[in-house]
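Take a look at this one chain, the form predicted alone, written out in structure tokens.
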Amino acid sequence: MDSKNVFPKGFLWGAATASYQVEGGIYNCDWAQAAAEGKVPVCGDACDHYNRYQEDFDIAKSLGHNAHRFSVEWARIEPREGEFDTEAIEHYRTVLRALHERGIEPIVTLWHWTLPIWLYEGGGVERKDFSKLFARYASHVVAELSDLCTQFSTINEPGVFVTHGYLYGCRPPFKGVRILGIDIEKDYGEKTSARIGRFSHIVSFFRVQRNLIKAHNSAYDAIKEIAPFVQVSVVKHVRFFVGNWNPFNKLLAVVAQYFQSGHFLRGVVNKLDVIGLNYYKSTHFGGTEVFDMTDIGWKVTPWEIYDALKYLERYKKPILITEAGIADARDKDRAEYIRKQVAGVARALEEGVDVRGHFYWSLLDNYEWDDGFEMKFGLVEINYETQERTIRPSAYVYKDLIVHYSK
């Protein structure tokens, strides 16, 4: 390992989870309804993290983590429009206290894609008043939790939410689009099921993009009004684009980068304290290099997290790496992936990029949305029949890196 420690004192090391993907027992949201209709895999009990969080946090602590990112579930907290569940809030307060007892700093994501069923059936993110509804929800949660948490992310991966739900049509609300008779391809390289998207779906796509920008900005203002001391971020998936020597490919990469990341960030940058980076893959226009592939079919390029960080540097905000990881059921590539990923972060730090933390995705194997439980991203393997937890060998490699760079 590099003996030169470029990681600043207080750097956050940990992993991430998301409520619907690990908690289990959530049946009043859009994804649960879609599963009941046979449109996506059933989540069910998932990892039963809602009941087993203390065991999972003990594992995180044993692996050297000093921070943990998780999301609260909107459908639990506001099960009916305008009615907030005090028991749900108290549960998440207990979760936060459990983290503090273990010396683990929490980062809370307010919305990680799932919508309460009342909101979904009432128009979802397309509603004209969505930004007001989201700001009301966000400010309520922060008011109740900010004595135990000072870092909140508003929205997880807004671009992925929009493209998968309103372009590819493979996730709620399943508004797929066809252009010139050709199905838009989803991120994983497969084709979506044959849906002829109407013009209204294209309109919805752009409407939802605008509504999410407005929702973040409204939530930021509402949060700062009641808790000006908290740090507010948005979590942006940055898919890094690079073109080869060909000027057309270089231009294509710049344009793709803008529409994938720049458009949204330009809309919210004045209402941000921190940028959350989720990094998983890159796209190369031109070139002949052949890359290894992850289980989910993404190129193995962990070192290019450096390029994603350098891209975000232009926004002049501190950066938290809120997710970065690999689907690797046999755990054969994860250790080296993490080493190269952390080396990429170290390189960015050496060049002055203000990175404050690194959260691997994910702490636990979990429900990976329309891929169900097939993909294994976790540092910890889950036996879904017995709920037994088994720490993978790669998790100890990550621990060694944390110990080394925390000296």
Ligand code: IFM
Contents of the next structure:
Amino acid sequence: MDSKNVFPKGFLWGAATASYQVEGGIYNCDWAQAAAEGKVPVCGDACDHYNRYQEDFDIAKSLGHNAHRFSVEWARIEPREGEFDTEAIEHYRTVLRALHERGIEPIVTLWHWTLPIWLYEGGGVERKDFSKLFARYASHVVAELSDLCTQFSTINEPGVFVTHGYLYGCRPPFKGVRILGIDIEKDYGEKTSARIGRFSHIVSFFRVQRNLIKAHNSAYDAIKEIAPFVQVSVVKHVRFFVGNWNPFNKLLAVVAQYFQSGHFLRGVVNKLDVIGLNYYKSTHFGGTEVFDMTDIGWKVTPWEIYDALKYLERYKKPILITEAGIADARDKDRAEYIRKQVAGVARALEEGVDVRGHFYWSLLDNYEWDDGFEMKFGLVEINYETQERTIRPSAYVYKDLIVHYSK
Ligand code: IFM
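Structure of the form predicted in complex with the named molecule (previous: the form predicted alone):
After this comes the whole thing, all chains and molecules, with the earlier chain placed first.
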């Protein structure tokens, strides 16, 4: 390990989760409905984190984490349009207190993809008034929680939400795009028969893209009006694109980077205190290099988190790495992956990039959306039959890095 410590004092170290993927018992959202209709895998009890969060936070603390990112579930908080559930809010207040009791700083994501049924059936993100509905929900949550948490992210990975739901059509609302009889699909194959491929869905795709930008901006204003002291971020998945020596490939990389990340960020950059970076993969145009693959089929290039951070530097905002991780059921590559990833972050810090925290995805194995429970991203393995938690060896490697860099 490098002896020079470039990580600033107060750097946040931890892991992330998302409500639907870990809590269990959520049946009034679009994904639960899609599962009941056989369109996506059933989530059911997931990791039962809704009831076992104390045990899970004890584990996080034992692993040296001083911060934790999680999301609150819109369907629990606003189960009917305009009706806010006080018990759900009280639950999340208890969760926040449990983190504070362990000296763990929380960061809350307001919306990590799942929509309450009333909203989904009423048109979802395509609705004209989506941004108003989201801003009302976001400001309600912040009003209720901001005495216990001062870091809120509005939307998780807006780009992934819109491409999977409205281009590939493998996730709710399954609106795939078909052009001249050809389906635009996810690069590793379509997994659902629920997909409806139509040319007209291209209109929905652009409408949702626009509405997500509007929703973030409206939520930012609504939050700042009631709690100007909180830090508001958006969580952006940045896929790093690189072209080889060929000028055409270089140009392709610039254009792809703009459409994958730049377009959305340009739309929200004036209403952002912090940028959340989710980094998982890169695309090499024209390269011949062969890379190892993770269980989910993504190239193993953890060091390129450095390039993603350098790319985000242009927005001149502090950056939190809100997710970065590997699907690795046998835990054979995770330790090395984390080491290289953290080295990439250190390199960016050394060059002056303002990185404030690093959250590994994920604390626990969990429901990986249309891939169900097969993919294992967790520092902690979950036995879904017994709900037994087992800390993976790589989690201790992450702990050693945290201890080393927190000195
Ligand atoms: O599990 C997801 C998470 O919900 C959003 N970011 C990527 C993760 C791994 O695919």
